[in-house]
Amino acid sequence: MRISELSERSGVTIPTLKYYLREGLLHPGELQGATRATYDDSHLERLRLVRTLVDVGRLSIERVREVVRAIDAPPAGRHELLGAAHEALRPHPASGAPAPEALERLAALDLPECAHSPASLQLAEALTAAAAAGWSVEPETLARWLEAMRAVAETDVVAELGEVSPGEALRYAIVGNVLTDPVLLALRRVAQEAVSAERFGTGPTRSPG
């Protein structure tokens, strides 16, 4: 298909498509001349990924480029794939390295295989930021949260990831996190409302209007 058809089918404007091509977010089409190229379904699939990362994940173009590169050259091991997905999605820390106290909290969780992973580093950075704002997460609370999220992870890390290509498995892990993180956050809010209603005898909070 020509770039005009790619634009029509994807809903992405031609100037944006050309920008994605320049930035390496979209792989080049097949040249048909000095100024013409054709595109196929792989370009549509890549555009769906890029738009998901930009519109839903709110990732910067620089970070989307990192995701695309990781998917195009993924590690072979399935556990390493998950680490690559987490590294691609980990936000840049607002300041410096995690505080020693946060690293101690992380070590106390006794996760030796994940102690230095991108996700663990993100957790340490989040604990550091919380403490800096005056909100200390107690070890017992952190352990309970980990237990609850492990139950979530049992449904996330599906056995079928071992049966697809490394690139597809990495794409699944990245897109799955981007699309379901808002669902998990909303579920936390819903659960808080339910527990509040049970403990304090009030109904769920309603939006005005």
Second form
There are 2 protein chains.
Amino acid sequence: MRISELSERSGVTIPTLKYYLREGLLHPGELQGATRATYDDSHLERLRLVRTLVDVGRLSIERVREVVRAIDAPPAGRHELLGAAHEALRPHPASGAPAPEALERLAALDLPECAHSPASLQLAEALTAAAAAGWSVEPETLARWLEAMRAVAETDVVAELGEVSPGEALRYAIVGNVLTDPVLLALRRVAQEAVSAERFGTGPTRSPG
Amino acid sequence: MRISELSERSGVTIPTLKYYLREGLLHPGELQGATRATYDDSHLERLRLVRTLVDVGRLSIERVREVVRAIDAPPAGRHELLGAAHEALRPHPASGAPAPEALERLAALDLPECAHSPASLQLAEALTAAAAAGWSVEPETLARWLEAMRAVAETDVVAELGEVSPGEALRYAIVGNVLTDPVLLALRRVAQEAVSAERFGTGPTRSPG
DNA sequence: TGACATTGGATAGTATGACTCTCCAAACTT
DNA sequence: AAGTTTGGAGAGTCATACTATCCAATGTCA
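Form predicted on its own done, so how does the form predicted in complex with the DNA look?
Below is the entire complex, every chain and molecule, led by the chain shown above.
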């Protein structure tokens, strides 16, 4: 298909398509002369990925470029794949390096390959940011939350078991996390409301005194 | 204290402080003449809130303004408080209104006051966005995740039980969610790695074939 | 075959958000 | 009295993510 059809079918304007091509978010179409190129389903799929990362994941264009490059040249091992996905999804740098005491706390969770993975680093950074803002997460709380997230992760990793290519598995892991992170956080809020309703009653208005 | 001291102690530059004052993120200091005003600990605390929301929560300035207004004029009821907190923390509008089928799915979770809370709406929107991007979350998965998040929420709401003012409780709920959402997501990734390691072995590199 | 639309590619411009800078006169400090 | 600091207002800056314009070379269709 030509660029105009790609634009129509993807819902992305031609100027934006050209921008994505320039920025390396979209691989070039097959050139058929100086002023003609054709695009195919791989471009449509890529655009869906890009729009998901941008709209839902709020990733910057630069981060999206990292993601598509990783998907186009994925690591070979299953485990490295997950690391690459988590690396791609790391939150924007808020406060910087994790505090030493945050790293120590990871040891208490007895995880495999503790402080070496992107996820562990992410956790240490999140704990550091919370501590800096005066919020402490108790060790028991952290352990309990980890158990809860383990139950969630059981569901997650099952999805990556299929015999697909590394690039496909990586894309799957990234898109899956980007799309379901908001679901998970919304479920947390819903659960908070449920617990609150149980404790304080479901009546529409109650004064706190 | 004067603005220069407020700047030093908070780590926020004077121009930015003036900007926050203009934008209503920071309440005015006590005027003591045309060119003098004093600030106190309430300003320091407010700045810590604003910086947390901006740096960790990535909230826009406009959203932060909503938050501080809500904290300054909070709803009276305990339950409305949580709703106000969730309203403040709603994700940026990605795809818009939730699909009808997403709303139907909430009914299957047998929650109190299902489709009326900000959190339920957030969940419906997240499910809609996922579906639009071609990702379906199975009902059993959703139910399982809800159970997991309920365990998390038990810890959360306990923190709001204290006999504090509504404004303080609201601030607590908002800051708590903003600071621990990243912790929770990082724990999810860590758990994914743990599960992956269990299934595929902990060896540093394994080819997928 | 020739007018006219489309394309790839390059360059420049725009909109938004979040600051940051500059001024000014009126205090305050010394 | 000289010099610094302040509150307040307005304009300027910077980054990000597009969006618009131009151009010559095709392609298409009457």
